[in-house]
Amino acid sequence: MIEQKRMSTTSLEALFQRYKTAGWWILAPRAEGDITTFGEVDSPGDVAAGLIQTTLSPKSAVLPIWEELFRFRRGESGIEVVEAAESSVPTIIFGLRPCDARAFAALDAVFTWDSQDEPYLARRNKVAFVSIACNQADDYCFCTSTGGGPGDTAGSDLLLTGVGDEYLVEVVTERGVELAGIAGELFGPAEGMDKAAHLASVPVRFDLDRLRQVLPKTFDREELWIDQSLRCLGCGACAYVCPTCVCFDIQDEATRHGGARVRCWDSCGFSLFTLHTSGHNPREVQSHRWRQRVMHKFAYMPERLQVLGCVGCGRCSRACPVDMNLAEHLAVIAESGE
């Protein structure tokens, strides 16, 4: 059962504060130039404010855009193998949308399918959620149409709504509770607070049921797909900003002496993604690009990981230079015949 609490806003410098001397390492929202990313902070005040949402997700801090999985050199005896030094501290992750905290599950389930992601774990396994309710919205919004809302609590440790001059605290899991724990000092019962009324309004776009229901009888219809797909240019910039897209590559980096073996994000948008070493390619076009990439989100993952890979956080939509809307595109889908 999920315990409510209330906060004074003006206490989130004593939490921080806590928070660190408990030895936790603080990521939130922070302005890197034009972009927003999740970057380490030491106070509320490096934290950036009147966001919608981040350009980047959090999700780099579990999976990083580029790791070293091992060393490998050359010895007297062979090849000798190093494995790479385990270095993550537990961390908060604070000031994230409840969208961006659903996307975990996603994650989760994909690093724990067939086996266990060992490098992904040792960090995930170190990572709280301090959350925060969206009290605004934009057009490219649509979390209410994949199963969330801007007051979701699925996900987060801890989620605080912003009423007045105050924060509800929501303490959701376990580790919720640990990190209340912490700070208890500083919250105080949340009697008479009216969470629905200070919510962003998130219009449902699509009705996922149908969505999921004609998505697979679509497969073969390279008229939508074409259509969709015109304007694509294969950037990658969708998969670079989504917190569920998983796609990755593993290359060695060498010398005849020794070198590492790398992992780092891919996208199934890229036109070498599918590349065989013969020549062939299985998705040639970037029509069957962009089916493979919907029909993985709302078919494929719902399926096979019971969990959906999109969390309706609208950030392929907003970084798309050629203004490519996901929501627009599966609303066509939901509503097209079969």
Contents of the next structure:
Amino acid sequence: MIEQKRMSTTSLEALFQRYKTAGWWILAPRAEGDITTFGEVDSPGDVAAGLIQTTLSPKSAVLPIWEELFRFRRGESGIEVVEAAESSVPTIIFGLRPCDARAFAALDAVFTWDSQDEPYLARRNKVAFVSIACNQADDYCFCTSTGGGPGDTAGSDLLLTGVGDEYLVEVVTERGVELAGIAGELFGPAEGMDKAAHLASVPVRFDLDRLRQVLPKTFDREELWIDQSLRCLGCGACAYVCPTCVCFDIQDEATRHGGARVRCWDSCGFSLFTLHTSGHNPREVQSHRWRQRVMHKFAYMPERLQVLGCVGCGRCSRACPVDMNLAEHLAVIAESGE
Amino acid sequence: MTGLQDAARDLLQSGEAAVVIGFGGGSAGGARPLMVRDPTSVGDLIFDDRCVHNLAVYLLKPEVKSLGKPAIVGTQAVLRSILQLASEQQVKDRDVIALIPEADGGVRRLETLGEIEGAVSKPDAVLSPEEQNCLDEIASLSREERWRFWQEEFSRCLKCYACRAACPMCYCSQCIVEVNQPQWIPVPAHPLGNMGWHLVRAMHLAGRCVNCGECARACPVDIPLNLLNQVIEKEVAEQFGGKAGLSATASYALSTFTTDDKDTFIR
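Please show me the structure of the same protein in the form predicted together with the partner chain, now that we have looked at it in the form predicted on its own.
Below is the whole assembly, all chains and molecules, this chain first.
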């Protein structure tokens, strides 16, 4: 049972101060020129207003674009390894959208699947989510096609829905109870607040069940994948703005004396992504790489990890230099028959 | 429009072209690159103000090359790119047919590099007033301030390489960022890795950039890469003359040495 409360929008300032006093670091959407990213904020006035969606996802709070896993050096008694110091602080991600909050389940599934990824979990366990429901959407949004919605509570600790000059506050998790408790006097009873009337309308773009039925049978339909991917340039923009893409590359940055092992984001769209040392590349053409991207998110992840690898935030399609519109392509696949 | 569609149909039906690289309608009322291989699909081709991509990038993509001879809807940026690619021996005479939509709805068909040379015009105002202001502002900064400006801009870089992928002149089959023995450019998107990549990208395009602006348009985090190229092109033109993309036979600054080259740029 999700408890509901109300809070005046003017109380945000006090809420932020309360969280900061309690030792939380607050990340929220911030404008950087024409783009928006999640960055540290001091007060609600720093938060970018009127956004449908940020340019970059909040993923980097738990999976930075690059990180040192450990350092190594030549010591007197051989190679010495120094683990990276764990430096994350308790962080509230504020003002993320319900689709983004949902995305962390996909990241968790990957990083806890066969082993517990310590650097990831160290950050992940210190993150809380205070999301804001969507009262507007654009042509790229398709959360309702991937099991979410503009007022979806899954993944959020607190979900705020703007209702006039107030927020309807939904306390979703135990951590949400804690976050509400820190500022209990800012909240009142939520009677008479109509959430549904204040949510964006996001049309369903494809039938997810149908897609999941059809997709595994399309592997050998070369023409379908070529047709969809001919204009794809093979860059990594879609993967790097995606809140659920987790693929990474391991690099050693070293001199002969020592160095660091580094984890960096990677993308299945790159031609080198699966290139073997032998020279063989199992995904030699862009159509196979595009197929992998779609299959990974909509076939392999649900099959193996019981979670969809997409939350319908639409960032990939907004960022694509050549307008590879994912929802449109998925609709074509779903309707293409078996 | 119908002129373009008719020309595309004729080319595909006669087998003179295996694919027409053009524009189709895209998301949110925009346009997108479109490859038409089937003559019955030429109705999807459009051409208007929304059609901004430099389609020449597709001419060297192996997936597109493997289809057979292309025809391409030729904006000025596309024509300049073809000529520059030709001068770098990447496109040969009669490798590609350019279709130039005319104001009256008709289409001019260019079969040879010579015809393309005749149709290309020197780019003048390639920057928007906003971009020009930004460039003027950068130019007024001190050397240290300029360095900080670009450090700041590059700090947003994700290393997604959309700038590289969208650039017709970035066709190296093995880009230097992918050479790892030795590792010239650090892979991570940290300050050194980003600065390394962007310096190499800008310098490798010196004298070759046709100033289509595609790198900046493709960038998901709005780094104004075209401004950097614009300045370099101006510098190269002043030092060595010439302008990329106006001739199919000209050699470009980075590949040429003459004894009367100026060396005033060495400071």
